[in-house]
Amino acid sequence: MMIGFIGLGIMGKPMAKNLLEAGYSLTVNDLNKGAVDELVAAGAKSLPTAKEVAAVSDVIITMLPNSPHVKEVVLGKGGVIEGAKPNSIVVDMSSISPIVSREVSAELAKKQVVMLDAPVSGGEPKAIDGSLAIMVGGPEEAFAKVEKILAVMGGSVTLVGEIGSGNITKLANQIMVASNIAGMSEALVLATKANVDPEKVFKAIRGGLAGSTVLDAKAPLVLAGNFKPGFRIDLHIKDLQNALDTAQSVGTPSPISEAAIEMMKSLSSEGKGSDDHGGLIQWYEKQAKVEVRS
């Protein structure tokens, strides 16, 4: 099977590589010459648009930014629905509004061409060990047939329901992170300011009911003061404002996802949006005077 690869970026070009090392072959296309020269290197093959790696691929794989990048890539000029076979499948892995993903799939069935959602979280870490959470929406035919090279990047895969299930599902989770990452940090500054040693409050309670995924990742590194971007402050605003879209279009509350988007659009505005969404921490600090490094 054919499989092409648009979007290398921190999460796709690792995703790209997982595909490569288990066998795949993989046509790539990027703007960063460098990412598809590393591919390349790596032995896949590359062709200047998205409509020429769709006309070589049986699966076509996106991994882009947000709405407006995926409905360029796939529909714009040169894009892959000028390209794409029929009964070609298109995967897009990118986390974007479900509305867009909808929209997108729907044009692509003029073409007789099938599109499935399957957003991911894990950030860069996941990507290279291939181990993501990656959830799909769109037709069970289409994901069974593509289950196998979805597996290959992530150490789950789960279809969730219809087109856009997978973005929804992934809205969520970006809810209940970003929900995870301000509770983590205004935890604690509280007891950084409370003459309380941060690092043996984490060591206490990790193992107890507050213990997370989030907590295990984001704690030492918020410890060390590291904010090199495994998701970027500004990434998760998109995703949280596609959050907040989201709900207001189906009429339900979104108080915690309207603090937390605040909180990261101050550091985006402080020119921190390119930190780790971890560096959400600072802005706790600031309020607080108090910095958390162990």
Second form
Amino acid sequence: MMIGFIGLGIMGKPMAKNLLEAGYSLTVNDLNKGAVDELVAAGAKSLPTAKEVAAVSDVIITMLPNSPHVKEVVLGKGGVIEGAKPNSIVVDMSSISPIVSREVSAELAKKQVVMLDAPVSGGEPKAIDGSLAIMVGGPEEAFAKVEKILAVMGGSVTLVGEIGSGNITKLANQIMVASNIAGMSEALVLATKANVDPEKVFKAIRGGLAGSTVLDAKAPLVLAGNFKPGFRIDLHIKDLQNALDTAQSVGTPSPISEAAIEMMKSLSSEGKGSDDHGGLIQWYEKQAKVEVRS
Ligand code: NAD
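Can you now output the form predicted together with nicotinamide-adenine-dinucleotide? The one shown was the form predicted on its own.
Full assembly next; the chain just shown is listed first.
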């Protein structure tokens, strides 16, 4: 099975390397020549356009920043759609709007090319060790054909439903993560301003109902004043914007996402868009004129 891999960034590069290590033949493409050279040194072939990558591949994986990049790479001039063979499968692993996943899939279907949307959760460490949570939308038959490939990159691979379901699941994940971080920030700033040691608050409540993976991952970083990414605030803004667009299209309320995106945008406009999303606490700290540190 020949695999094409387009998008060799923080996530795509280690994911592609894991596929090479598992013995798959890979043809790669990225705008960043350094990343392409690294994969070629590891045993991949490279081709200069997405069209050419698609022409030699049975499965074409994309791992790109957002919806416009996926539209350009798949449907644009010199894109996947121009080269893909009938019955080949496009697996878009980027976190994009589910509405766009469906649009791109419909265009590919006109050329008898099937698409799955398969965004991931877990960040760079899990991309490196091949233990990402992968949430997939699309036809069961196509899923069955690529499940083994996805299992090389993921600790869990779950078919959730039809095309777009993968990205809807990812948006649900991102809404819950953002609201957890915002709740933690509000609570720790309150405790600090009220003269209660935030580290002791964290220790006291982490085993109770308020305990969470987010609290355990982010509170120690906040207490150390460490906002190095991780997952950048600007990427979380992108995901929440996609969540708001989707909520509007299906007619659901989203006051928590609205509040979280406003705080993140305010931080981004102050030059903190590349901070880790745990750095959201800085918005509360600024309003309360207090710093949460151990
Ligand atoms: P990134 O910006 O590091 O990588 C994107 C890559 O795409 C870059 O190498 C870029 O050169 C390439 N690219 C962009 N346009 C291209 C084009 N037209 N042709 C070829 N290559 C092109 O992003 P990332 O952190 O790897 O994230 C990728 C996706 O995964 C995003 O949707 C992100 O939200 C999602 N994600 C990221 C993380 C994380 O922790 N970084 C975690 C889970 C999910």
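If you're wondering where the values come from, they're calculated on a predicted model, not measured in any experiment. Positions refer to the first chain, counted from 1.
In this comparison between these two forms, the rigid parts meet at a hinge, and the single option from Ala44, Met93, Ile168, Val74 located at it is Ile168.
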